[in-house]
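Next up: just one chain, as structure tokens, the form predicted alone.
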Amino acid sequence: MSSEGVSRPVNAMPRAGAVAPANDEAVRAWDTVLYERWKLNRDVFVGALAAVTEELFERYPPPRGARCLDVGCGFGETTQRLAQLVGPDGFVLGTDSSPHFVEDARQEAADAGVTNVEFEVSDAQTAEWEQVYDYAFSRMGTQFFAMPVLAMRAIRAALVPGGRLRKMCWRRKEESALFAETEQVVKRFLSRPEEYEADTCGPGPFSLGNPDTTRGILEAAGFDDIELHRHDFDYFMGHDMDEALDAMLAIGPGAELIRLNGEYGESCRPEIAAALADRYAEWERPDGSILGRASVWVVAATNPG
């Protein structure tokens, strides 16, 4: 993809971003153990959301030639996809608070020859981006802020008047059977300890599951024309039972219970895996793959200026 004709925002070059103290623990978790586990199980986690992500882009495509902001970009798959959608005259800045994710995202974009993107390490809760973006996007990247209103205000401040926010977030945990039922099985063996050494991911992936909460955050941040659309889908858990068990015991509410229980939690892993295999057998397809039901919000909002 050619960079000819691309007009980059002044501050689009990669820079180190300050992490809000309240987000320290979550950022540390995502830059260490969760980064490693996500990378190891990347085919599952990214593949599971590929189709619903494309449906969001079909419903709310970025304009051709637009400047886009991708918040919580991870490995940059969505950043690269946005770069394709806006075309060679557009530009996308991918941001993430994890230096490891950003390092990989830069390398992968370079390897793919995508030149109308940049990446930076930044915490949206403290970021101050230039107000030049037409479209802001986030796939599961706005759920972990300790103070989400501040983060959404920063994102709105980066959008030009009339600029659009399009994002995806999990609905309530009980709305996604694969997460809720996995946790229920793990809870047969483990409970959440009162004290633990492991880092957690802040408010967690389901912090925006309540539609009134999500709408209230966006309203408080100054957004207008807010829409929330429920989307239920089959979540790809793995090509076979072993892959599904590896993924669901790597990241998620059940996996976190094991991690917070330290060595004792790890000692229970074989029994937990056997119990989960019994539960997941109901979700096995004829080709051996495992698909569980999941549910997200597809969210749209506008910066009124």
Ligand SMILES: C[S@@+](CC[C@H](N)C(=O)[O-])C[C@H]1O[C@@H](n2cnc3c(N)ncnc32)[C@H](O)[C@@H]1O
The other form holds:
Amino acid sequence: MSSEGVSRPVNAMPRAGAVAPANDEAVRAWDTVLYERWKLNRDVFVGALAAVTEELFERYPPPRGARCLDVGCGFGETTQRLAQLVGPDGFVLGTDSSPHFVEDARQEAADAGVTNVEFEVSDAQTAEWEQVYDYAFSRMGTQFFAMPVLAMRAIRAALVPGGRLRKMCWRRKEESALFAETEQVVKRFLSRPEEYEADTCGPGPFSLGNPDTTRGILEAAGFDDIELHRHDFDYFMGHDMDEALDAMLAIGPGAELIRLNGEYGESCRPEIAAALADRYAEWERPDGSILGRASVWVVAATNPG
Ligand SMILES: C[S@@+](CC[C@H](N)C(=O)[O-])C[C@H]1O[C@@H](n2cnc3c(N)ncnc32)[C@H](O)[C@@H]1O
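Form predicted alone already given; the form predicted together with this ligand follows:
Let's see the whole complex now, leading with the same chain.
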């Protein structure tokens, strides 16, 4: 199978299945404001997770020649990496609910000459993939489903009997100092308004932080051999203070408070940035880069068939 290499208008992007109504808001948020902000700060968001992702692949390598699914693939960095790991006899389908992310992912893979990947727009919660996959992967792409059991069941149904799920998600917010402390600083200036117009990303990035919740969802979705491994690491927030502030005030719990407060939130941004710079100064390295502590779950499970 080959990737297309032809740029289509985003609104003409084929969508496999409908977006679940309960996911409408989160899917819209990820295709608009969060897509734009992720793209602007991509070097930080993706770069910070590169080493921990490689450790996941070392612990749980996809077999050579395997057929893989990359759920919530974003710009497809991991889709391309999986394609490399499985080799030319393997295949990877990168799938994401955001047409904008998928359009970019498809173009980048084509530009890179990667021929054993394809990309598709789909809401994992309503997806009906063929049951041909040996290995389903997701990096931070499974926390945003309104009905996570349905989504994980759809992913399990795509796996052949004995097929593996390997994914990464954030542990609880309190367990990643860079998010918890950023939010604490922002809360000195802003609180969550009772009413707001901005779209949110549904259950949010920390929705799978409780290990019992994650295990329970996977069990209810029919998975076996469920393992959760805690992984603590230094998250690279930026080469310098400005880059770190831009990234942390773009996406994440502190950024969301600003966004939900609309114009008033924006008016507080300079003061918030100054207060955060004071807090982050403790995390500054001799080369000026900023590293905050973070913690993820590396999750493994099997489709018993
Ligand atoms: C935090 S980003 C991670 C992107 C990518 N996996 C990475 O590590 O760079 C979350 C991704 O999940 C996607 N997503 C959110 N809800 C989804 C859904 N219901 N079905 C499929 N993808 C979804 C978003 O569009 C976004 O690309």
